[in-house]
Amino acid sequence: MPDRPAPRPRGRQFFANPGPTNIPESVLRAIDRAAVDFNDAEFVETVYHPARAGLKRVLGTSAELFMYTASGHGAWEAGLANLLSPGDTVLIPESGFFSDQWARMAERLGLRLRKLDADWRQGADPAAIEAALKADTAHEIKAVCIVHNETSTGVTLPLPDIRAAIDAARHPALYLADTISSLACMPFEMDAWGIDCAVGGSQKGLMLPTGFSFTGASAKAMAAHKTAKLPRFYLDWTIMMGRGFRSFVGTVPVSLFYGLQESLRLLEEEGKDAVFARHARLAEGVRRCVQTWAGANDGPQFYCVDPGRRSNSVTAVLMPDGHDAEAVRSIALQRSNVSLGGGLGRLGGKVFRIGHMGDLNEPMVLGTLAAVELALRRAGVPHQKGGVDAAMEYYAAS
């Protein structure tokens, strides 16, 4: 007979993925539910309406909402597509691989690309950003395409200076931002900072199943979706303000709904600061925790070396030269029962990823960090102990 893999550890697994993320028991049990007609009155009015109204205010917008059946890779494409005409021009400053996947895209749907370099520990200069829009004397480009929480690398951008960067150098393009790993995470201000097109979805602050995306779009926007000729259909935002649910050119995802009511309802009896103190509280642990093991700089590394660019989302981890990442990540999910993120594109088996977003808590952190630390020790990785410590004494006097 063929070998069997070995069984999983019991017990309930700790997931530290920085998404898809923890699902709230009450919201799987909202999504649990036999499937209603979605044009029926009941749904719309007191399920439909109530959860685009809220998730318009996660967002901080008084803009329109464009919702869909996809990943945000989807609402990306929504964006842009909507947005833009063959041959237009983007500006996509370089944070990771989410930045490069959307640079992708936008060639592949027949735009130009303009790459602003950048390290990726680090992320984009504002200043940078503002000179290449001022030597685009044509005003050739045409969207300016950011990631506000880069997933893969760890590293947040400030949006506020970016904005204050484009009317510096006084251009009129477009300002994108793709919030998916930072909404109901960390601070988010849709029409107060200045965002045209605002790309969110499901599976990471929202605590919902993947599958669910949406953009948010200023008035600057509309106007520019008015003269936009790329191809579309299923994601046309003219097709969509024709149905009275103002998105989805197809079924609703009913289930989905019922969740993202309780995700809100969730959300806003803890209140938004709230929300957003206890991720910046749990994420400091985290890094306390990995700065001990680090040690005299053997051990691994904070991928970001800027502390104030931190995400409050996700740490990734960087080895120690000659050691791999998936090692660590595999001991852990085989050994301890705790899944991490890994490495994405040039990243992989250099660096590991904890996820500390949504729906989580002190215990639920430690012992991914106990479990990661004992990872560390089984896989031989230099590192100074203590790091579990070092996060309980923050937490203690926290």
The other form holds:
There are 4 protein chains.
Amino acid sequence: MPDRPAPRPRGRQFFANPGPTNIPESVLRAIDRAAVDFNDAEFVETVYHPARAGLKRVLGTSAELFMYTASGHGAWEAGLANLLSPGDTVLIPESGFFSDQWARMAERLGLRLRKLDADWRQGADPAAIEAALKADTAHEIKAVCIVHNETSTGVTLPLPDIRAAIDAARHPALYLADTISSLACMPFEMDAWGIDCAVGGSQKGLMLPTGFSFTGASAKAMAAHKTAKLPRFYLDWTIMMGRGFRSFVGTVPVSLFYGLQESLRLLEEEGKDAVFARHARLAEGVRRCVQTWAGANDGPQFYCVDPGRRSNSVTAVLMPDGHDAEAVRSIALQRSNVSLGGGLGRLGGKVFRIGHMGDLNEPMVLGTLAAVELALRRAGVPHQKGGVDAAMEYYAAS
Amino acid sequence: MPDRPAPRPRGRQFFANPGPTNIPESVLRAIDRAAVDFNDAEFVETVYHPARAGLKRVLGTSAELFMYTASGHGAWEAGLANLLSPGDTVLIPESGFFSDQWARMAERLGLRLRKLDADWRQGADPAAIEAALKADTAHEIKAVCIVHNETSTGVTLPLPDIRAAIDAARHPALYLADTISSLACMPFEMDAWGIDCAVGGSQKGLMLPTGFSFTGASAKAMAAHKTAKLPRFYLDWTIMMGRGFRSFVGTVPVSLFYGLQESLRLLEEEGKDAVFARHARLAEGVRRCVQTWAGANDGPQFYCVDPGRRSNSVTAVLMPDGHDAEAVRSIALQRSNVSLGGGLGRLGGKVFRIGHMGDLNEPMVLGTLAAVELALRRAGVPHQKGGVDAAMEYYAAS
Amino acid sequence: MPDRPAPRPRGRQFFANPGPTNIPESVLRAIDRAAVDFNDAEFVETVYHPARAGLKRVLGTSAELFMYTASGHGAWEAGLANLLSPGDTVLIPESGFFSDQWARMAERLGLRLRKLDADWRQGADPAAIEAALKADTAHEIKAVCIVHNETSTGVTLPLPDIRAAIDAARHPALYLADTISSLACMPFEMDAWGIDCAVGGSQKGLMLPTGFSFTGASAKAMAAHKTAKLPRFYLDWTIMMGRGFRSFVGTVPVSLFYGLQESLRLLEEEGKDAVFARHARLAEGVRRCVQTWAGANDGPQFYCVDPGRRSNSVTAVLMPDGHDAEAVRSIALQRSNVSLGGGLGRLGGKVFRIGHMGDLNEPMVLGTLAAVELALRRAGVPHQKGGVDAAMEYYAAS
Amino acid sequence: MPDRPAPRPRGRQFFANPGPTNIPESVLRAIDRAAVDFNDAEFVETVYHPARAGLKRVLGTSAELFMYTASGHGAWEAGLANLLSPGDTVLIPESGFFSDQWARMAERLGLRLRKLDADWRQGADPAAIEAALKADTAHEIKAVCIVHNETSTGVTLPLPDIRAAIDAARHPALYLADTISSLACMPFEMDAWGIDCAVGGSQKGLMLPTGFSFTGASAKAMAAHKTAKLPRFYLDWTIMMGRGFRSFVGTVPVSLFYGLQESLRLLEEEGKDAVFARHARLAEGVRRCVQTWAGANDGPQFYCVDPGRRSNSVTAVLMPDGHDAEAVRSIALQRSNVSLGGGLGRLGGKVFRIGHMGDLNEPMVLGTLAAVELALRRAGVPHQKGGVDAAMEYYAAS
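Which structure goes with the form predicted together with another copy of the chain, now that we have seen the form predicted alone?
The next block holds the full complex; its first chain is the one shown before.
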């Protein structure tokens, strides 16, 4: 029998996980309500469609939007299955655990995978993507799939530069982008950036529980869909097009739509630009703190080695050799009730991740950083003190 | 621009929809909480695994259980995709809208469909299933898919009799049963009834919001899974077997597990047999009422013509010729704030459906029936009065 | 050790208690939020003051309004203590349990009580009040205290007629009216009806939990307050006048103000007149039902013998001789999860009370009445069947 | 028209107010439920009485406990009104704003006040109390009223020492103690400390919304009550003794009892001693921080000059001359969404107060302190940096 986990310290948990994320009280309350008939006109006209329209504004698209009762992985699959046929080739440049997962999915769905290896500590280079596409003179590659913000590594890829790379290669491939952990945290403009299929989920910047995911689909994507032959039903866009909901096969998760309505209200009250500026500023404070801990490079380091690609929604911190990230996480949780993300896949034990997305402010970040600094100390991890001060210094000055 | 729907009358909505259903207050409150890390040992050991184990008890199985962030249609697809290969043949005896949908899904996934036509007003006959299987001497049929409780028609099929039919035909086909609207409302015993794959969802008898669905999988199903070649990733059992969760690809919908924990507590406090007896008794009251309205057969009728198959979780009521079920539903909603189910597919306008599943008691049923009787009167639908009295008479006597 | 009460039947409780009452889901959710500083300008300016202003609209007053963290009894005491001095005389015409309580309170606070006896089954007569005041030629009577709607008996007194009686007697007494169970259920116009002190609470027509109560105070009342010498602090108006809140001594119950904001929104969206019309119509259905049960007067009767005074928010039902109201209540609760009010004081066991106030609609009333009719049957109480039908008949026709 | 307050920054508010306080999510959810009949046996026996018994355990008493739908000021009044008669003398040694308020209340209720002046920065001395009582040879003083923890100043008085002082003076006065902001935060033992009347409220260490308050009453208090002649009804103990609830005149605030049940569960799961130790430790971190800010006494100071009396539930910080505490509070709120307490009465603008009671942990405190340090900087208040570091240092070492 497994050991019963120790009870958590009293007080609110600081949830610095890079997904799911903090859900605002008003969003939770909006979700907490009796079920309604998803066909009820009151729901459909005053909640469902307005929320769906708002989600399109967040995505920056006036194209199609398909929603699923599914997590982000379901939306990944929807993108591939609705756009491609068995044996088609996809180019999935490496960025980290999630690009690997998406690639693994592609193979399992019967696609051919052209991987483009890259160092996880910085992610793929647009020039390499351009080169790979130029080399594909037969245009076998039908789609390029990019994880905008690699939640496993805290690396953000430059989506517009990759669009430019595709264009420079004069390659007709579809451009799929996973905005799961970037949407509503940093700029994402599906239409303006020429993205054919944008994949998102409810449980990150949208500040909702896990429960729905979605894909935007450009006109080019819709054209490709017509001939795409991968089998699908639950996630099928054509079936969805035939419904008034233009989304969902089967029942609609009504509760979450009340929550989405409220989270959109919060986002639009604050304003997209202000939301992004807030994320950038709070993230920079986290970075000042991590930079301080790093000291003369014998402390914890940024996992992401390219300063220009450090994510505004999650920071992955690489442990010094011989120190276990899980020990730090466990102490932060057991002693301070602060929940950090762990290292995924090959990064297990090597990094911990500080999520800083969604419903967040200065004291939430500073309380988290303070607890992490305490956990480093308690775990005997070498680090230069003063990380929290450095973050405060930045916040005071900005 | 569409008309703004009229505001609903004050007072609590009576939600007599056959799914989603009434969610108990304590279940809603359990869901209404901050997100937690789905890998947190406290969640995994004290909430997730106990809830998953409880769900297996509800299904009556000690076999495998796979869960999905998906609606019931996703679980249908999971069953087919994990068990079958392109070109495999499935037998889907007709019962109503949902058997048709499942059949349509099978075809879209690349399976060959052997339909067994049946009158929707009573559903397929085990003898016909036996005959169909006997005729399949080459054992081309790999699976028989049955909707236990046809939510569209209010017809319950006799699963043990169908098991007996398969056995009598000495046919090796897998036996899939959709228990979406029967589970936790009427007896369902996956192992005892020899079901290889039981398909269920959160939003009916489990009294939860739409958000997860699941499939039990027998040892025979797991063996079949090993060679099943339909492409899949998001719903793939093998991937799930490799996770500690033994379910879900990607994030786990943590909120709903707190709700599931509470709904299981409610179900087990009351006791499975008591839950079924309550549903049966409340449903019989509904039937006494409908029987009364029917009068000398010029009023509304049971859609289900076989008294032995009338469902204990939903009653479909067929309108007299020339009367529109939607008018009755609209009046019930607009005047009394009672939400009834409508006719699905070809039954649109012809039937309305009274859901009576989940968190239900005498006054909820009687208030609903009274509002429906008022709506019949207000809509000018011929009917014999006294339906509510007949239900009360039955409740008083039982 | 007391017996553990039996668990309630599943399904939502029908709460036909005449207070506290049904609280709308949206009001409960509004209350369910983190504490805020009651001095925070955001709260004070966007929640507190607008809600207080809305409450004045509900009371029909532009005079002063004082609020208390207290139940209705606290507001009764506030009215007396802020307006009167030790030894002052008050006239409290009898209407039932609550007029008796108010009278008992007056005596305990050191006032002299002039009671005006009346039959509880109809309450005091304005003519008798006029006579009593005329007889008080020395104007010893400083205040007349009337319970607008006697929750214990279901009798509503005609406040404007009593105002006319006071005027006809040319008597200077202050006019205090308890609108606890009438406010937001039936017309109440503090200013237009010449009421000097209106006493209300949160937990009835305002559809909130028990938690605050309040008194409106006319200019005449405020003048009287200046010389009123009963000791008081917690409930003192002068202290309140010195605060920005103009209410509350000590902390402000912030949560309830978020609820009040929402309940006012609901009331004003529907409109006062519509709210009253709804209560009147639903109450009439209850009365048609009770009238039917009464049969040839050997069944349960209206406790209130004056048809013009039967309350639109609560109906007290008198049991036939030899039958115990508590048995009916207990069966309704244990078998049907319907909570009725019991008989108060000398009416214990003799009457049960059906509350029909606040967030209520047809099926809530009909489900309740059906359960009561079942309980009468189950308890072996003689009654004429068909009560629910009579209510339905009325609703259909109106 | 008043200016609309600026919207708060996103992210959860840090509520470092010394009352009301942080309410745990599970307590809020417990309160968020439909109303029930307060006479319902299920409520009375499984919720009400067990919660009341738990509250007595928290108070450390096996004597009587009376509860009120009222705030703390109501319980103060209940204590005085139930124990004393007009013209009785009470000794209320000065400790700060709240001792002054209680004294003001006593006078307004018709009592004679013997004040014992003391410096607010340390509160009254037991020796002075002893002297005052010894001087009262005629035993005119009927009660000594002490505020255990002066929420306005952050000074905790030594209740056992004051008991010893009363005993040393061989004075028969009743001993009333206000434990409003100490209960469930620091040791309080009504019986063991010989307290005759302990006054508490829901909204501090009990982690509930404002809504009920209470007084414990020793046998000596109950004896005194028999002859106490101050008028009272709503708060009268004798009336309460006649009810099964042994508390409340009028309706019972049922919702809060569900919350109390949960807060007691949390407190008893953690254990009283652990709760007190947690408060002491977290408070010491706050003190290390304030001590650092103070620098060479040109920065903010402890308002409480006696280190042994610095409160474990609230710290009042005195601004350097020429700096406005309200500016700091406003910046903390507007920039960081941290809510601090302001200075009360004559301390307005001179102090701000950091509440640290109830549902609290390290990162909540550290995030708060960081925001305050930022606010000092932003407001241009001289202070020595490194306060947060000092708190972290302490937490790491303890």
